[in-house]
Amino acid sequence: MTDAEIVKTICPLQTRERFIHSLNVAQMAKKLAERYGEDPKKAYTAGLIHDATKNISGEEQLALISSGGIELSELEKNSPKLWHAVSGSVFAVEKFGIADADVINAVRYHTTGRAGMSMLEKIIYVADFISAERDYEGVEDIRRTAFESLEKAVYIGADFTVKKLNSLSLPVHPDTQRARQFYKIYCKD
């Protein structure tokens, strides 16, 4: 499936804001891929589809997850905001015919991250944090860091997530905790 066909498929599934975000993540992913020697086409495609299922119903997301043979952990079952990454990875296979495990994993782990991510996984994880429409405090620092050290940007993103969830008294996914610990070494001077 071409990127143009993917765009035609995801556009009606997403809110206008989510669709713009998906386009922005794809563009940022392409730039990061060019910077770090990853395939820009693959990065662009993964960026387009990373949030493909974010705006579909919870029931549809759970059905996709089930059809993909994935069993959610208890934390994941109780955290609907995490479902779109898992359901999106199944959607990538079932709807778009994606067979590249790296693209599938980049979609699957773009929200939680994980220790030892591939280059493409790191690119999509970071691109999601720093896409053009993002305007939270500190985003410019993370954008700059992303082009200096992708691993340091992953750590900053994971650390940001852990601190935010802790401040809201929400559980932190173990993959995010492991990513934060794994990439912390890149922040030592």
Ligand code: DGI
Contents of the next structure:
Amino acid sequence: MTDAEIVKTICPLQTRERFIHSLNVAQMAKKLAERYGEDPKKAYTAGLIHDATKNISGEEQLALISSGGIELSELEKNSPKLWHAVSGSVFAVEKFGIADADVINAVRYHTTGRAGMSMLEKIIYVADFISAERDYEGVEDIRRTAFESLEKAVYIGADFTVKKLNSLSLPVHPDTQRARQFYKIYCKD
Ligand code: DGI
Ligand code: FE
Ligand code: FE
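The form predicted in complex with the named molecule is what I need now, so please give it after the form predicted alone.
Entire complex below, previous chain first.
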């Protein structure tokens, strides 16, 4: 599918806010790709599709996940917020015909992150945190950091997520923990 066809497909599947977020993440991912020598077109597409299944029902998401041959861990089964990254990666293949493994992984790991991410995976992970409509306190600083050290921005994102989940007494996914640990060395100062 072309980006224009993808936009037409995701629009009716998403809330207005989510659709705007998707366009903004795509735009931010393109800028980060230009900064870090990744393919801007590929980054834009990955950004567009990263939350494609965020607003579809849990049942439909679980059906997609099993049709992709993916088995969820107990923690994942008990964390519905994690489903859209996995179901989205299957949707990318089935609906949009995405064949690039890096794009598929960028969608699959955009919520938890993981240790040793590819450039595209880091770009989508960070773009999701700093897209234009994000307005949490400190977002300007993280935006600036993202263009200085993408890895440092990944650490800040993972650390923020771990702290937030702890405060809510929600389980932290092992990939989220490993991402935080892996990228910590980029955040010494
Ligand atoms: O889809 P977005 O809202 O743009 O952002 P996202 O895909 O990063 O999803 C964020 C949600 O996912 C947020 O409610 C926290 C949750 N989340 C992220 N990492 C983990 C997690 N939930 C659990 N239980 N464990 C995690 O490691
Ligand atoms: Fe998401
Ligand atoms: Fe998102």
